[in-house]
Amino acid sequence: MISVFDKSALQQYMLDNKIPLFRAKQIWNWVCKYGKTSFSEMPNIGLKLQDIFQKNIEICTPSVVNILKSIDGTTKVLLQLEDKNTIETVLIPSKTHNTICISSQVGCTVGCKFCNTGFNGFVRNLTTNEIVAQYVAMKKITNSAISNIVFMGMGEPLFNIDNVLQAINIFTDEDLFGISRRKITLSTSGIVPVLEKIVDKLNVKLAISLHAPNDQIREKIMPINKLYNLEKLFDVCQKYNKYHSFLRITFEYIMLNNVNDTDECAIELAKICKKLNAKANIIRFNTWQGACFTESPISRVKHFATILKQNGIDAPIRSKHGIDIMAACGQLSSSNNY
């Protein structure tokens, strides 16, 4: 069957069948727009054409296993592939638009020691479909307007890096979902070799998950530092920037009670965030069940924040969403207690 967001294929598939190529902007509309997933919600195609449709066009559709909603209007859902695998995707609303945080795999193999999501291993990788299709269940299941994505959700995107750019292309596509690409940041913990490779083409926002200044507090924390230090990583990051003057990297940065929260901490970050014309996003710690670290105290977290500002770096809190369902910034994990 064809993908529904092949668009070359649909395409030539409406040609082959003598059928008029308006046909797949209507189902286009219907998909990406109000995130219907059959072609029976499609009521302006008519029904001989629904039928043929539903055989031979298909529209990814993982089963919703379960939806939790937040105090504060954050949305999680559990959602079940076709092997049976299951992926966390979150909606988090805000007063002036709603942003999708999206699964780029099944799992982790990164392994940060702060993450619920690498705890219980890595399965897979998600496709291309798998990945656009948390937007379109996202969107039926709230029937909200969703105009910012932030791959940030389960595993490493640079892992999955072909599906992934497929993917943002087609949530770029005027004809599809028709999202600027300065409304999509693509997080990773810095996979060198692949950043390098698709520098020069990944036009999107770029987020990376530094999470400490120095080597020797990133490795204890993150073990892919062992394979790529900060020295090779802020290298592709001057490319990133010269490829990309217009957009600006934002260095995440989790605080970790008495392991990255010092004043030393802050006046390193602030010179690395300087130097690479940088901002940072502090992100206070959402705990989980296992989790190693605490919380850095607020007072401790102001203040760092503090320090960053006085260097002359934009560095503002990460408001906590969806803690109450575990949601949040490194607590999605598809093995969850729903």
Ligand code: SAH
Given for the second form:
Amino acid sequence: MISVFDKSALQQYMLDNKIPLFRAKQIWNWVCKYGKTSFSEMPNIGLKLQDIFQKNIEICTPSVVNILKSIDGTTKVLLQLEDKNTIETVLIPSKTHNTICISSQVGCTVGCKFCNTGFNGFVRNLTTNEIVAQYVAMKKITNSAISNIVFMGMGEPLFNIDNVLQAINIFTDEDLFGISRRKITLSTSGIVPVLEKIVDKLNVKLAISLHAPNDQIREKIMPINKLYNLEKLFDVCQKYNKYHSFLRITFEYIMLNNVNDTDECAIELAKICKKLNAKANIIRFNTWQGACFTESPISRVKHFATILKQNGIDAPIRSKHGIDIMAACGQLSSSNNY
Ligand code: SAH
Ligand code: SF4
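To test you: the structure above is the form predicted alone. What is the structure of the form predicted in complex with this ligand?
What follows is the whole complex; the chain from before opens it.
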């Protein structure tokens, strides 16, 4: 079987079988723009061809185990893969655009102390098709236009970088999804050697889970910092800036009560942002069963953001989405919490 997302293989298949190439474009249009996953749902393709395609072209369709809708409009979907592993994907609507939050792994190896995904361990990397299929499934379920993609679901995308880069190529290909690279964000906990290798090719937006302005605090909440400390991380950020002067880095910063939320931390963070021409995204901690942190009071969060702004740093506070359905950042897991 040929994967529908393998552009050159599908085009070759059409050529080999003397089928006009516009048929490939028709298929991509149905799958990528309309979320159709069966050839019988493609009325501009004749029945005979539909049947041939059904036997030869594979459209990865994980089964939908559960759909939850939050009072704020966020949708969370639990998808089951062929090997029965499950992943979660979230759609966050806003007035101007809809953003899909995509998973790159089943679980995560990084083990950040504040994250539910990390807490539940690691199973395996997702294939390119499984990454892309989340978009198609969400499109099919919600029937909405999805303009933005963030790799902020389950998993560390840099530990599955080959498949993630391939998925980004599929998402940005004009013949397939045609999504602008500026509307795609890859979020990472900072796997420095992988970032080093791809920093010149990664022309999507980069978000870095910083969460602390110095090694002392970061080590305590993100064990990965012992391997790749902030000096190494900032070096590679500088390289990213050199290659992509038109894309600004975002530092994600979760506010953990009495851990990283002091005025001094805000001032340190402002210095880092200034040096790297980055913005900060202030995230309120989303809790989960077993978490050993509490969220900073909202007054502290606002004060922290104000200090950053007074220092000339763009520092929006990310609003909480889908809290009532455990769909917010760091709350996703494969376990059935429905
Ligand atoms: N592994 C990648 C991407 C997935 S996590 C990364 O770590 O960047 C997406 C974002 O959610 C990250 O910024 C992560 O630090 C944040 N996050 C994790 N647990 C959280 C929690 N409990 N509350 C709020 N944000 C959390
Ligand atoms: Fe993995 Fe990201 Fe969660 Fe850390 S925050 S455990 S890197 S998913």
